[in-house]
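The data below hold one chain only, encoded as structure tokens and taken in the form predicted alone.
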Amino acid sequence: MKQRQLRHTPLAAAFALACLTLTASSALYAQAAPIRIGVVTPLTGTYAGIGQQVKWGIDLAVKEINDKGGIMGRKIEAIYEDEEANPNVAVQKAEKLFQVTKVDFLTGTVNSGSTLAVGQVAERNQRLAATTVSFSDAITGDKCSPNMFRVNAKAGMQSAALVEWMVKEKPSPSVFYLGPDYEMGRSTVAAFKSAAEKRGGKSVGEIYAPLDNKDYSPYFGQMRAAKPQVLYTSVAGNDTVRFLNQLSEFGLAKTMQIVGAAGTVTAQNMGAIGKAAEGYVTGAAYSADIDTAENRKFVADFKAAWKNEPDLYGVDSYGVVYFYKAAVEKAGTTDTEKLRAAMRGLEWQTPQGKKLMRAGDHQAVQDMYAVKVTNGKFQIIAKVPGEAAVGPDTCTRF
């Protein structure tokens, strides 16, 4: 019996050594393999300009990090899919990235409906995702997901900064609302309306136009009749170009102060809007005019890379890659459970300043600004601290 065991010992030892070598090789490959970040964002259609800023921001951060050795020795690979600002398409593309491409992390969603849907896809696939664009309060509110994070400001935070400025300029103003007819449009209008009414604002009309609307003039009669002092809008992308230019052509723009959501007028569509954007005011978490060394460097690097100025979508998409990097380094792994725990309560540095990811609802806390379009550029006119703007944690799902 002992002879038989000795006869087979060399073969057993060789087999064990082969297994050990294979295991070690697999472990080394896993450590050396790139970290894959899936980006589901609109690259065509009405919101293609927003998707372009998302891509520019992510690509710049990925290059910077890879040039310095990556994350824990692993390079980052960004893989893009066009969601067309359509929640059904976003779900299909997210499933593909999780199931086929095997991405470690997902980001990029613009349409708030897409973000809410992709949050459920991330849960099913036991992966994490973050939005850098979507405004709907529901994303980190009553429809929060344990697997979805938001690094950008929600609608309520934008409204807090904008209303603070508005009531000082026009006490007890009459306000008319026009938003796009989907989740983001209705939630941004609701957030601003609630904040304005609490500060003495009077609501005098409310309209929702279809996405990719070509003609806004049928709504102008109702606006004229309401005689508002302030018009709030949350249309975005190419819709903003059409809306503000038509508003100007019909002579309505000069009869009221136009304010709106942070994504309504951006660096991407301001050129096409032209003089019709002058005087527009928004509440935002970013302006290229933030006067810090970090932001000046970011703006210079962004312009050098893309020959365009960054907007809030570009800077937040840049920031989400550094958020992910900080979390992976804190957790020491890309494991979902450990990474989720590391992201909660995480502080990280961005061109906007330091941000805090609130643990209870996965909403980033950051300073907010009221900014005004002056001579074709955004100018900071007021500031609200992040803690004052963010509002209470209303997430109850986790």
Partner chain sequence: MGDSVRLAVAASERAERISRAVLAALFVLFALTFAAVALVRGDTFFFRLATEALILGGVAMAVDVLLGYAGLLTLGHALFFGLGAYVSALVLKETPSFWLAMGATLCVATLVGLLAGVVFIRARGVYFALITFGLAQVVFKAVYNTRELGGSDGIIGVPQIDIPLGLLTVSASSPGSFFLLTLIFVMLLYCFLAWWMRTPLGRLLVAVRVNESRVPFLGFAPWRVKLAAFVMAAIVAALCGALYPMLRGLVSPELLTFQTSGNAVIMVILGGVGTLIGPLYGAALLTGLKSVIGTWTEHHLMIIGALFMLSVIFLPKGFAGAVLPRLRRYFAGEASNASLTKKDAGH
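Can I have the other form now, the form predicted in complex with the partner chain, not the form predicted alone?
Just the single chain follows, nothing else.
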């Protein structure tokens, strides 16, 4: 009997030890369990270039935060899914991230259709999400969701800044508009037009070209006949490359000041546009040459890590991780209800300066700039304070 007991002792000890190690490691694990941020962004298709900036921005922020010990001692981990710029794929991937990967927070969508769709998925899964790219006013306006936040500037803020600069430069200018013919393109033009007309602008013509249009020269006849001082455009991506190049090929670019939406000329297509982009002015929430210590450091780190300049998508995606960090630290938890309360009215620091998340519609308020392309880079030529640009809160759902 005694012998048997003796024989069993080492086994029991081993078992106890194993138990101990297990509990210890699981306790350790609980402490180190990472906070997961799901990123649903287009890695293929037309918007793949924007998705690239989103990924660069988030990866950089995640690395910085983890190097400094994470959020409340927990590391963060970004998990990517390709949404192919297709809302139907986006909802599927968002659901996967919420249900299977169990992410705590979701971001990354680019086209506003995907953002609205993902907002609905977040709502049905009782989780929070944010967009860093979509600028459709509806997202924080009539289609706002209590679970969706926007850390980037909306279309209305961009045109407010641009109009402010335009009327100072050319009092009561004649303006011609050319937008891509889909809902977003039309509403962007409409927003700019009404803002410009309120400040004494005269509208002399309006054209909508199909999305993925090959050739803009058919519209130049009308444009030349109208003799505008300013041309406003909201085409984007590859379309801008063609449009601006064709304008300068036809010698039209010299005759007027070209201005446009923030997504029209970006770091992705600027190289391809080349000289034809010179002198283009837009209202934007960011320029790499914002002269603050934070921004200089951000730009240097970004370039060191990715061999490319950050653009507004990169900086806003970088900023959303810090937004999340600030909110979690304020709430002391990742619980949805408490986190939402913390996010509302939150002020946080970004390379663009201090931003405020407005509680009423979940729209970030920030200073806006008029920026001009000079020697292939955006340079700030005017600044409009955030409160003046953001406009009234039109969200009625919460």
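Rigid core (definition): largest C-alpha set, two forms, superposition within 1.5 Å. Positions refer to the first chain, counted from 1. All of these numbers come straight from a predicted model, not from anything done at the bench.
Participant: Indicate whether K96 shows a C-alpha shift of 2 Å or more between the two forms, with the rigid core used for the fit.
Facilitator: Superposed on the core, K96 moves its C-alpha less than 2 Å between the two forms.
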